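In the block that follows, a single chain appears as structure tokens, in the form predicted on its own.
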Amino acid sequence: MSIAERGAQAIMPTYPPRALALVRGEGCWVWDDADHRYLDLVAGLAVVSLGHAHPAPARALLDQAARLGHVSNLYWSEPAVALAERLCALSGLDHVFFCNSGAEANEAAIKLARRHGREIGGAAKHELVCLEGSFHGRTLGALQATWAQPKKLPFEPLPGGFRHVPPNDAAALRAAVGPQTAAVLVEPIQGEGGVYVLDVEYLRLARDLCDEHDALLIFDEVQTGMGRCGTWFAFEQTGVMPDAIALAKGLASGLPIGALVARRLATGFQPGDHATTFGGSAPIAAAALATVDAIEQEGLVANAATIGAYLRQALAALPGVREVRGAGLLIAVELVDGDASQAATDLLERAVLVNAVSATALRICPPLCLSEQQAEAAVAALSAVLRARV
């Protein structure tokens, strides 16, 4: 039996049919079980920041696991402390809660907001204002913060206390934020929603409203963080300082980790308020720290900015492309004919992997080490696909 046949029998069908069974990778390349090579512009959904099979996190994971494995949060470990210090230094925030995924980081953010709100305004100050088009994860709290109604319906009733407003609608945001608001939770670039960039003026307004009403401004940087957008964090490009950011995806270049990084709040978490068994596990934290080091040493933040700018300009010039959105190496390509799923299939046949982030748009979120030559190959492949349609 093939990998695909075995997987269909043994793994719950919570994902659409999978196009390939991948068996190895190197940098921006992956190979399937028939030894066909593909240019990977998906990167595990913006996760494999260093590229496949990068030695730095693999070596750090192995070395740390051979020295000291998981010890839980009953004890300190050097890798977790060092990683927390590094994230604080990079972000300008003050302290870190480690978990295992982006959804968990957003769950922690929701709980922090409500803990903070209760201390300031009592039980009534518990509401989170979120955005239409948002995606924050699939656990129950993060799912309720998410906008997409079809994702919610099978699991109702979901927790209350969440309000959604249209992105970049200043009047709607002003009307939604008030004394009852514990936090405003936004993605500076809505990744799963179609790679839509929020206006800087809108984010500034969110900051002002949160300050006025003693609410937290929380940025979900699960997809936009760790160099993906051409700066360490997308908020750096806005001039707006959040009270907390949620991280995951590219933080350990393929290994499971999440983090909530926050300013030191007088009414923040207290011992016993929140916990997780595996968060900050020494081997995973060591791999994440090695990932951060490699991103810095290899100049991958600047590479994401440079190659991303080239891609956005080159893709926007292609006949058949209506619009290109994003920042750095988080890009959406809106198609004139609107059939993104077929375009992704056509690109697969040309050995280029992308995903349809919406019915009408392709998402490009490759490893941050994507070269200019590989970017040119990607543009040429999409150009050929669009020409063939005409």
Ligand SMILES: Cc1ncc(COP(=O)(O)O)c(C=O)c1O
Contents of the next structure:
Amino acid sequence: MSIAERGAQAIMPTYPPRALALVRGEGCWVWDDADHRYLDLVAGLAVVSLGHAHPAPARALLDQAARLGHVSNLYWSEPAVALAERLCALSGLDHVFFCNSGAEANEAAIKLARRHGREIGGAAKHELVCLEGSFHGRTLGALQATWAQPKKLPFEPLPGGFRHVPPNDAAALRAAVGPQTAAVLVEPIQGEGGVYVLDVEYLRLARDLCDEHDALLIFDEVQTGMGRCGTWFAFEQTGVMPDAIALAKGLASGLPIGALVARRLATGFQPGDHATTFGGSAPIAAAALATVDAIEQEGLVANAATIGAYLRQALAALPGVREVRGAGLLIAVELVDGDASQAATDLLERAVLVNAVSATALRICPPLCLSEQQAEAAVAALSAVLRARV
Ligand SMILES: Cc1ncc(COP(=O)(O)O)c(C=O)c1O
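Please could you give me the other form, the form predicted in complex with the ligand, since above is the form predicted on its own?
Let us now look at the entire complex, which starts with that chain.
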């Protein structure tokens, strides 16, 4: 039996049918089980920023695991402390909670907001204001913060105390935030919702309203963070300083990690408030540190900005493209004829991997090391696919 046939039998069918079984990767390339090579513009869903099989995180993981693996959070371990210091220095925030995924980073954010809200405003100050079109993960709290109703309905009842408003609607935000608000939780660029960039004035208003009502402003940077958008964090491009950011995807080259990075809150978590067995596990933290080092040494944040700008401009000029959205190497290509899933299939036949982020838009979120030639090849492939349709 093939890997695909075995997978269909042994793995729960929570994903649509998968197009390929991948067996090896190098940089921006991956190979399937028939040894066909593909240009990977998916990067494990905006995760593998250094490219596939980068030696630095692999070596750091092995070295640390061979010296001291997991010890639990009953004890300190150097890699987690060093990674926390690094994330604080990069973000300008000042303390970190480590977990294992983006959803868990958001769960921690929701709990921190409620802990803080209750401390300063009592039990009534517990509400989370979130945005229509948002995606924050699949655990129950993060799912309730998420907008898409079909993802939620089968699992109701979900936790209460969440309110959604349309993005970039100042009046709706003003009406929603009040003394009952514990936090406003937004993605500065809505990723899964279709790569929609929030207006800077809107984020500024969110900051002002949070200050006025002693609420936390939390940015979910699970997808936008760690250099993907051409700065270490998307918030740097807005001039708005959040109280906390949730991170995950690009942090450790595909190893499971999430982080909530927050400013020091006198009313933040106390011992016993929150925990997870694997959070900050030494080998994974070591691989994350090696990832951050390599992003820095190889100039990948700047590369994401430069190649991203080229891609956005070249893709927008293609006939058959209605609009291009995003920042750095987080890009959506809205198609005139609107069949993104067919376009993704056609690109697969031309050995280019992308995913349809909505019915009408493709998402391009390659490794941050994408070269100019690879970017040109991607544009040529999409151009050929779109021309063949006309
Ligand atoms: C903005 C955002 N937040 C949270 C998540 C959930 O992350 P995870 O799948 O690691 O739980 C995602 C995943 O796509 C995301 O894009």
